[in-house]
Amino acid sequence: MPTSKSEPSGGRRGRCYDLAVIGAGPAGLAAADAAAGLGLRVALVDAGSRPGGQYYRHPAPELGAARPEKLHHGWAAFARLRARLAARPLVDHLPGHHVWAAEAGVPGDEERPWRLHATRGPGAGDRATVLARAVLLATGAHERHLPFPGWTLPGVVTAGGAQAVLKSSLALPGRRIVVAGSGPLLLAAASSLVSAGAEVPAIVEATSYLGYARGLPVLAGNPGKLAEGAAHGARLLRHGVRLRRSSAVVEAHGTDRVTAVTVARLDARWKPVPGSERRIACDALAIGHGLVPQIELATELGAATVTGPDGAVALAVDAEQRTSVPGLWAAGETCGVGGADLALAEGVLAAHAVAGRPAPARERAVRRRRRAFAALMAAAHAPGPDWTGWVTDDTDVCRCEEVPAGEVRAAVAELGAGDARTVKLLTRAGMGWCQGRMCGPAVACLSGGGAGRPDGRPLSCPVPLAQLADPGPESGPA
């Protein structure tokens, strides 16, 4: 992907792109490629150093991976997109740009475009501003964390984190790895780990999978998803991996590192069944309870949201992927977690809408089928209300600020807090480096308010103070 050399961020001062795409994962790559093919000048703005996002994360070139495609599902689609984008003169790839704020433009007013403010490093001169007539948000999602005693021990990683380390560094978080939590990511993570040589003594799934039985027509309309799941299942069977359904890791044990986990059976509300506890030895735990859309840039602008069957909050979009904010589109996981195929289709649909072209029939059909499957999946793996029962008062909920669950409960019971925001003000839970991305859903549940609407944040990521005082260069196409 070509990048102009006339400005540090990739373009001539004062000129506008037709479209700025934030995020270079499946949705962002597909949108940039389609938009450029329709004649739009595109800025592909991404925090990563290389295109692909979390889903298409690949080994660093210096590792010399001979067959990186073996670590991915759907690598061929990424390879095609990457090759096409590299040949698109209308696309400027701006890597290493962490967008921390967006100022909405006025559609049709050339003098009032969108302004995306980004940081590229710690220095005062590392701020950049990208100008565009329209913006597509394709920032993906991050993992949902449900804390439990011992979850801060070294060796406890997220399921997606275990995959990321394997894909980018060709390394394993341990040799004997328990995979736990809820959602289809567990099967994919365990399949990758055993293929790389790890021993996985158990996959601990909190749900029973019976929720999928309520959506047989949806499953029939998505045979590719069934085939993907069957392939993971067959690989795990060959490696003798045991699946424990309706169960959860309720405690991790160890001092300097996790050495074992306690697994308990769960009832329908995710309350541990007394007497069902079993201990499994391991040197790593990969755990995850689904994904949460990353939508802070849009919610700060007042964009409308919807709450999914699993309690995750996503952006509300129309049939053309348009949000409630004029000039702002969204695609992929920001509209609700549904996988790479859905993200690719929605990226193409959004690009056509921005360009004023009719939506392709194929992508419309893919979106319809995959969105139905995403809703079924979210409902099947929705966290039960009683999962907080395994969180003891001395369990840290907010890792950054080291706020234990007992302080959160005291803020509710003794100080009258009734929502996550009030709890944050009273306990500092969510005020650390991650800005609530790790603890937000847990704090919301412990406060009794449910997942709710995500907090609005003027800054969506940490920014050096020197850059806030510096207006920075404005970037547009050469």
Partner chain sequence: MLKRTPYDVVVVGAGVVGAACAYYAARSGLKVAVVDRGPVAGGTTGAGEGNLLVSDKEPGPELDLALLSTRLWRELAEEFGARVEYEPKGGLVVATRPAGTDLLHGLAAQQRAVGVEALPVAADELRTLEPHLAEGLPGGYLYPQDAQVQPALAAAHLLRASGADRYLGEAVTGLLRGPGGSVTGVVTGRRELAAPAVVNAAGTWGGELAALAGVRLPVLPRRGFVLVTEPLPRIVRHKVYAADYVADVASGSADLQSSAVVEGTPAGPVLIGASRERVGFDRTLDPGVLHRLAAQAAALFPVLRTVQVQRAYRGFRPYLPDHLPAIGPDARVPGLHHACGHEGAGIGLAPATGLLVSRRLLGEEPELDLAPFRPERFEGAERLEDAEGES
Contents of the next structure:
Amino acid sequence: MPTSKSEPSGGRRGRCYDLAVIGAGPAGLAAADAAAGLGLRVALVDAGSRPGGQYYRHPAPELGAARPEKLHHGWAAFARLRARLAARPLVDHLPGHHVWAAEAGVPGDEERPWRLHATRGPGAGDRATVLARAVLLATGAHERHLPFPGWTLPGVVTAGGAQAVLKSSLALPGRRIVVAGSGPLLLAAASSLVSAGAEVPAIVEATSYLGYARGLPVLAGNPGKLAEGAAHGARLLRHGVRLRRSSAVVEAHGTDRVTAVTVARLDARWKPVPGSERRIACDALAIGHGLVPQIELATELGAATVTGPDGAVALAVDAEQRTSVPGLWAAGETCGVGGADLALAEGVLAAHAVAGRPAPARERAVRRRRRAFAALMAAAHAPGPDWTGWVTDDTDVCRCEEVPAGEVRAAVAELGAGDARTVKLLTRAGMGWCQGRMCGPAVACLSGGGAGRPDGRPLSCPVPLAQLADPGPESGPA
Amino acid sequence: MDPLDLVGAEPGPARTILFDGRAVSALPGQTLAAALWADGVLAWRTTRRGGRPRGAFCGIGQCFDCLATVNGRPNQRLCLLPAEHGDTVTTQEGHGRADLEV
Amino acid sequence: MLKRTPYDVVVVGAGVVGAACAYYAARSGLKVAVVDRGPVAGGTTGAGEGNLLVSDKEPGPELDLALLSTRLWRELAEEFGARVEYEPKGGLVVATRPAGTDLLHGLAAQQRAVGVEALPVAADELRTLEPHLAEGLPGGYLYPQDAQVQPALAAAHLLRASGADRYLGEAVTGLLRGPGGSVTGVVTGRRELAAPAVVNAAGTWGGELAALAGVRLPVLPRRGFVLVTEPLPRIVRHKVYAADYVADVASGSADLQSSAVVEGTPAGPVLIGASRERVGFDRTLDPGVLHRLAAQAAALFPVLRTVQVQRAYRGFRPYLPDHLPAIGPDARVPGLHHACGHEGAGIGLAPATGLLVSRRLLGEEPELDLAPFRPERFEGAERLEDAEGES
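Return the form predicted in complex with its partner chain of this protein as a structure block, the form predicted on its own having already been given.
To see the whole picture, the full complex is given below, headed by that same chain.
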């Protein structure tokens, strides 16, 4: 797998890849490997500097980590996949490519392939356009966040972010880290943090976990998931980490950085129980409320979506991982958050579909089991309707534009906004640098309109204006 | 136990970056954000409206909270940039483009 | 039986034009309902830049409308001011080549004759007005009457101030009809809203509403993209655009034509807009369009080459074949009034449109002759839009 760091001048204008995979996490890696194994010429286009995505994020080579597997569940699978890909000359790895738009091609028309427009850095010449006959969207997910007073203080970080920085750079945001929110990522993050020497005084989980009891047959069909959970649980127990269920951090304290949090018990609707508050001292707080699929490149093209049991919007795909847009496939979290094993399986299935080969039975079975588990998990961790009760009017909901909840509520109550898009237009919530990735779900809830269909987004990430002004060369395989 | 012990890391010699004029040590391969965390620094930006301190939040380049001025170039995501010897990181105030004021 | 609520007028459309109609009608003492299939500012308004321009208009009915609106926006600004981000910042039209200055002189002379303020700006004065403007431009004109509002806020605050009952998220599925085919209200999925007058302020969907009344109003969409930069200090003080823009607005060509209008905003980002394409409601991104916008903006303000484009958005402008809106009662259907088809100028022209519509609702003499805006003017000009090359 040649890695092309420089100008993709090795590529020849006018020719195109059989498949461009966007994202080099589990789904993208598995898809690129399988597709190349089936004889397709593949571009593996990734924003990251090293393959692996968020799940297989690992220390930079310069850090000389002898035992990277210590921070990873499933490291062996990644190591195998990486080694196989490295030996595949049909795959061009294009790291550091942030794709800002996917321009749909016309299937069957060699003159009109897909064009992936990417930025590779700040310079005027850092633009790249990758040509391909088909595209697989394997862009994964990002975390969902529910704001609370004090969540913008330095030292309040995302659970996934704390884990990511630990995995790639071997650094921690503090020494005494409360982990809070909802979802299985909290256990994984806390487990990593304590192994790396941090103290975790509490994991604060908003659900009761009783939601899983409704899905016993599904759990029985996914023993690997139980084992993974048990491994985290055992490690946490060993370190004396307390799991507080049906509880939430309702406020973070501090002036210039977080120094403590207030934890309250929640009722079934996630309303804090008065009088149940207790304060826990800490120097960092890692938060997250599960993951939401990152699909704006596809929704911009009008791809059909489905809404999961937790309100998260994912791409609708058929049995062959095909989206509703001709020539566009999707695999992994983009089709609904379900974890790495599911992503690996769907990547393989998508590759076979693109190559016109029948779907392998093993991956089909994994997909069936894991999709059932994903639905159970999403339902179990769906935010309760009353979480907005802990959001005071002066709490900034939109971190980028510093829009407090009171302004969002006024836009709804006084100006007639009833959905996230109108709230955005009237308050700027979601209009900043991150384009609503951090506040989107929260704003949707506060505006009473639900997540709804995502807005089209002609640019999926910021692009230096100079790169828009000067179109760069187009490239295909060498 | 610390993160380096956990994975048996044996990094090469540390690099030195300058944060607001102060020398901060960074391991090779670490991002600027991670190097600052390891040094106990959590904030390197103030917001446009409230002037509030911010640092890394999502850690993976999506939230843009970790923006700072690096080697004179504003609005750089420290969670994405590997620390290079001699990098100068300056706490960014607001939009970081005061140089364009007219 | 659906619940029936009586009003004096039902306005269909909660964009800025509908909101202005509601505002002036209610201020005249009428009981008003506003109904929209989406939220407030959910259509073209929410995708607009907020241009209140006289500078881009040649003398004629649209300029008359714009001049009236300019006066009305100043009045409204006293009521709403900062809440709608009203900025009377003026427009700066620059020539990009020496021949362009002649074009500007000619246009400005005509505009001044009908009351537009237009001040010539010599080449060496341009950068006093706009310090970041490219060097070497041959000259331009300053139009102090050009201004800006934030369109969604303008619509929301006008609508709120109107006190009209809002029925948002309810699509109009039919019209109530009275004797002689007159329109006597609207039907939504949830209710009937009865009124002796219905105002069609449905923007790009105005033609469909007219069709419900059995008449033809050939409203067509014209797509536009706007680029939004990262937040910046005020590096652009006016609305600045190249002289070519004037020709673009009046053009009937189906080809892509874009001229960057560059402007700062109170929130920080610089807006760069807008392209003009006639491609129906096709939402497909054409990177070539973004390229032209970026390149033209950078040609005007080279400093923009150092900034990031944070996002882009698109909208569809509702236009009629002669590029004038339809305003006033429809002679073909008693009770039906129109206020749509303002193309890219709806934010600017909204107050005048609202005022004129309310005058006619009350049977009063309007401030302007409405003849050029007669909704039925396309009768007998079948498929005029086709003749202009719409593909």
